[in-house]
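Single chain ahead, written as structure tokens, the form predicted on its own.
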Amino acid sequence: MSLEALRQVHVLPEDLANQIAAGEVVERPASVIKELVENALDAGARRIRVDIEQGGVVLLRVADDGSGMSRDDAALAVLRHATSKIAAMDDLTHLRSFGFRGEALPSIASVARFELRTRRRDDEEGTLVRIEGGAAAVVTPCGCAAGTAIEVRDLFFNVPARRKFLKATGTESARITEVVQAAALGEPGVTLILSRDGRVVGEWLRANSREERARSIFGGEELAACRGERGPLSVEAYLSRPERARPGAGSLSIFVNGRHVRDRTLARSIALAYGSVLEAGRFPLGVAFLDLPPDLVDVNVHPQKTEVRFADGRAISDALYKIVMGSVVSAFGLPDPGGYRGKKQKLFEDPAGPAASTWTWGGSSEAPRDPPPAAPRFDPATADVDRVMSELGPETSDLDVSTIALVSGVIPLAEADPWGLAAAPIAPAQTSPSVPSRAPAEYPTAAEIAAKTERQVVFGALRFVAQVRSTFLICEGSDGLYLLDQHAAAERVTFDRLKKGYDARAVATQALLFPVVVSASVNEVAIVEEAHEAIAATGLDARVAGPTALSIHAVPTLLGRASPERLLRDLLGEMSLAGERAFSGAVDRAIATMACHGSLRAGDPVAPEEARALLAALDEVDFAGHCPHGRPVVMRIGWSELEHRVGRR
């Protein structure tokens, strides 16, 4: 085709297009799997079956016991935005089923060989519907059970390009799992069954409630029963304990008005109602039923119908926190968190305010923040010296009060000044005429020290002092007092070596008496049969030991001191966050992650003699200042600095 004819406006061919919406619906086997699955559930279907072979790759065929079509409903069915859900412009504000787009049967049946069976439990013969490749359809009368069954086969095999992007058969399947799981999950009264290369691998049976489809598919966990209502919204969820969550929110499932999504804000409200007991980037296992008035709710975001947006979602998260929030620190005795976005207005009546009707949306305000306390001031009258002294031990008695105050943390050290200068100006000294009043010393900034004792600092020359509030090593140099935040150096030290040993392949490890079984998820398993070589240069011995558990027969001699079902947790949570990069992508933050559960931790008791090799180890590390997670291990105070700060120069 020339250029000029290039630049002219065409129609593109029904095929083409056909092929071009596949790219947004289609975008592996299980995007065919969720697609048909939410076409039975909105025909009413109390039982489906999904059998897949290789993947879905060669076959995938839902089969449900739905209403069924008829013959000329059928033969419409297949082309583009054909649908029966939705007849109006108003319709897209009211949506209560899963499709409503016409794209999903015509997508996949441009990239595969389909078929399409369906039957109204009145008639007498059901109707056939055969497409290759996107070619004509051709409708045929056959007999069929009452329902539809619908089977895609070779699919992308005329789409090769597409088809070679696909994963592996166990990932390919573990995806497909999650889906059918999903849909079980959000349809406690619907029975799903999943065959994988002839064999049932999954049957969730009819439920009589959330809770119980929820308890179910996730068996032996303690689940706190999350449920409470803040204007137009209704909350259900079923969460996990703390120690329980896992990187990323994989295993967190989030489903408004029924329909599953991914919604980042959401989870991330969730694990913040946790508090300070869940870690950064972790998030408990189980499942969230969110539900509110359709019309506050827009579906019709992605072609895959994954996300939504809300009217206002600043409303939801806010109120999704302060119902989860009450709920699990109730049921697992946690601390209470307290608000997390400030002093504000509410934005959904309490319960036994004014009636759901009375709530608006909009009109939310920041209230005034509260001034920040002071800082604390050391006064040597009042502070609790003989017992700071008594921490510090004997070998620190020659120290003044206010050198004592500082290293001990009774004079807080400022996070971005860690000398304290910008938050307690030093006031100049009042001096007589006659006596000339000293120039005040000039001292580096904190980024030309700290750079200086990166590249300068023995930790081996240095003499350890004391163990503070059993976090930070105090020690001695020829040029000042050196703070250790005893877990970010030991977290350096096992990274740097684990490291190391993962490079040479030689990674030392220690075999476990008796094999640890834990729970995993079809995609976690997955994971291990597929990567089983590269998760063993970590050190770790995992194992595949059933459709949903893994055994652990040995862990890295460095890390023994760390739980074997932690270690793995960590290690397949970054492997699943690397999503389609290849595991060499995430090895660094999975070793950082292993490092740091593996370590001395705060909190820990440490000998003089740890102390020592701590710091020995430090000298032969690739040291950069900071832990593998970007904390500072160590700061450096002068020896001018405390002179300057308790008045003798």
The other form holds:
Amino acid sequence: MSLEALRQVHVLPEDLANQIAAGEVVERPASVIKELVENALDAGARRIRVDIEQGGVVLLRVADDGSGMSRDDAALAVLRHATSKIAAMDDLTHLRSFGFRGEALPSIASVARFELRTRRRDDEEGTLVRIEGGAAAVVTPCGCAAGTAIEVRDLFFNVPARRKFLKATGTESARITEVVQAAALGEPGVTLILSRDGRVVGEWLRANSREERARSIFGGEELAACRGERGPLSVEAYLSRPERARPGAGSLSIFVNGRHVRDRTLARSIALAYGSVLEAGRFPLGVAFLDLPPDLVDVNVHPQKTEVRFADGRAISDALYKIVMGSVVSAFGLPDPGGYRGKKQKLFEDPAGPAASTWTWGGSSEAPRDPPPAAPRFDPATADVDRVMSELGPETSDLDVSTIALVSGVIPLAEADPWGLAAAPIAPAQTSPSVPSRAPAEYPTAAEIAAKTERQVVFGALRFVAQVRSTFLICEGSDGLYLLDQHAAAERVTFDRLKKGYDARAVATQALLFPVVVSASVNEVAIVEEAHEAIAATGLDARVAGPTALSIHAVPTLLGRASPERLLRDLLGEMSLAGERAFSGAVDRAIATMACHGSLRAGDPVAPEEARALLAALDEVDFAGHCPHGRPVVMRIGWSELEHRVGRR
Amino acid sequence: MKLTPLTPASPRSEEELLGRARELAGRRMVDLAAALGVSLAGDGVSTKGKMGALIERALGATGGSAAVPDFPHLGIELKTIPIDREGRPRESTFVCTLSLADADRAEWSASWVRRKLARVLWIPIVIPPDRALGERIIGAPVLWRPTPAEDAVLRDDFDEIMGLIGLGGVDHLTARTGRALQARPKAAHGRVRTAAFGPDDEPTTALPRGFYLRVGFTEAILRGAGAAGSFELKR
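Alternate state requested, the form predicted together with the partner chain (shown: the form predicted on its own):
Whole complex next, starting from this chain.
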């Protein structure tokens, strides 16, 4: 094409437009599988088989037993923007299907050798649609099973530049496995089979519930069942113990209305619900299903539909956090992480506890505590929130929907809890019933011990026997031998006391006879300058002593054994890392780190009186079986197990 | 074969190599060491390396620790494999380390592990009950190349392992992954780290891993070749 011709505006040829669209939809073989499997699910399939060869580059085949298509529909389906799933704009807000853009099939067909075979159950013959690299479709009759089978060969054969972006066979295959497994997690009622290079590598048989499917996919993983509802939002999640957490959210699948999405905010809400036992950046294994009316979530954000937008993302995150927190805390015996502190406190603060009848949204102290029982439910879909938002101006953007509505009078005061946060009880947590029976060599975990009803383990009642390796405390109990990690136990006690003191703003401090001056970076000085009072609440009195110097005037009494400088460095380190979480997000970890460095350590000799005091102290803390960093504190070996091991049984 | 203290020249052909290996069959390690003028004294930790080194020396291997087969001109890798009296391998067989950072680009066809396993001379070593190094007996050699079916199994395992690592899931990798080939930590201690990538392609570090062949796979190789059982002692 000449330069002159290029400068003129012209409509792109159909095949080129499809190839450009394919750039968004068909990124790699796994995205083809995702689109085809979603189409199969939309067609009501009960059984889907996926075959791939050489990472999907050579062959991708998805065959289903869904409704199939007529010949006319099959011919239309491969045209751009042809779909049976929506007809008008309004349909987008009530979307129940995975697909709706009408882009997937033509996009795929434009960059591969494409064959579609389909037959409706009552049709005598099927239809074959064949397209090579975006050329015109050839439609012919054919014999085939009821349902639809799509074969995609030689992906990107006509756009070699795209092939360069593909990873190795193994990696592309693994991505496909992820996609099919995610589909299996999201659709328990469907059997999915994945075959790689002629070998079945995954078979997810039809399950009766999401829970059954989740437990089969996560195998022997102990999963806490988290269920709850907040107004229109329903949450069902199955999540692992904190010590099984992994870096990154890759092992945590999140579904919104059955759609697998990647949403770091939701993943973070789940991780936060574990509190201090989960290190920042680590996420539990498992799956979370969020279901809410389609008009409260926009799926038309990204061509691959892996992102969604919520009408009120904060309310969703808040509700998810609360539901998961309530369940994992009771299932795994974790300390209650409470809510955010500082600026975010308003979102999670519940002064009257979960049983209170009204949730305080947006920190509005004017909200009545008890709504009239007959008050009509708030319907976010019909409330004129947009108008209120525009009237209140941009500075109100930090407020949540219900607060705004409350101020403006759009809804009655009694409806200040649009998600029903106040009344909805947190579903009692269940741990996995399918955890395999224990081998003799495996002992109950610390959390199991701690989680026994009403704390069956009374540490103060244990008889201290000895300290070994200057690290472990051996104790005798009525039901077995207890082995405590002395540092983890002491750290837990110190952390708990410091945390309670901090929450009550009553940390006992010990003034230093001579202030300790330490050098600091400009950034650290700025942190102390800005958050002096918040830092002081931890019991550490640190002040600015110069452009690059800080002075420490007091330390928490509980941490008297630690170096003041070390404590300050711990605190500043956590605050520097906290970033957007600011002090509110860093304080738990800072206290945990300070408690770690200020507590009895491995290698320290422990006198019997000290050991007994530590045991008694453990009974007073919100004991979770873990140190604040997630390490188990205690291990029990039952007497019967010991007898078994020495052959007495 | 009369063994000399000097390292023999590298064999010129597969037949010559196999002939030398057959000559070693039935000998005790202590006799081999004596013939080569080498002491067997040492702790248990270095036992494995010592056995392999003695056999390499006796057969004239020249590859050393370089990233080439032990007999580069023949394209043959030498693997000693400890077995019990019944011919069962006692442990999995280390093949080579793997690069975690390059896993997302690693193809079986061009992989180092495939080249290592393309042609292998297996030398079984019968371990006596007391594990005494000197009393270990060299077994009959097996010169092996993977059949198409074995190659397919190894490729599947390789793709599965490298796929998982390629997606940033090195932490998810367990020794249970893979039917014949498995990836396990290969480091002196748990603090050793090597470059890797996380789930979001972020650079990270992880414990180095190596490829190992499972016992069942190597046992099938030895039994398939009829090697197990022919361990009469030569004095």
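Between two forms, the rigid core is the largest collection of C-alphas that superpose within 1.5 Å. Positions refer to the first chain, counted from 1. Bear in mind the structure is a predicted one, so any value in this text is a computation, not a measurement.
Trainee: Does R569 move appreciably between the two forms, meaning a CA displacement of 2 Å or more on the superposed rigid core?
Mentor: After core superposition, the C-alpha of R569 moves 2 Å or more between the two forms.
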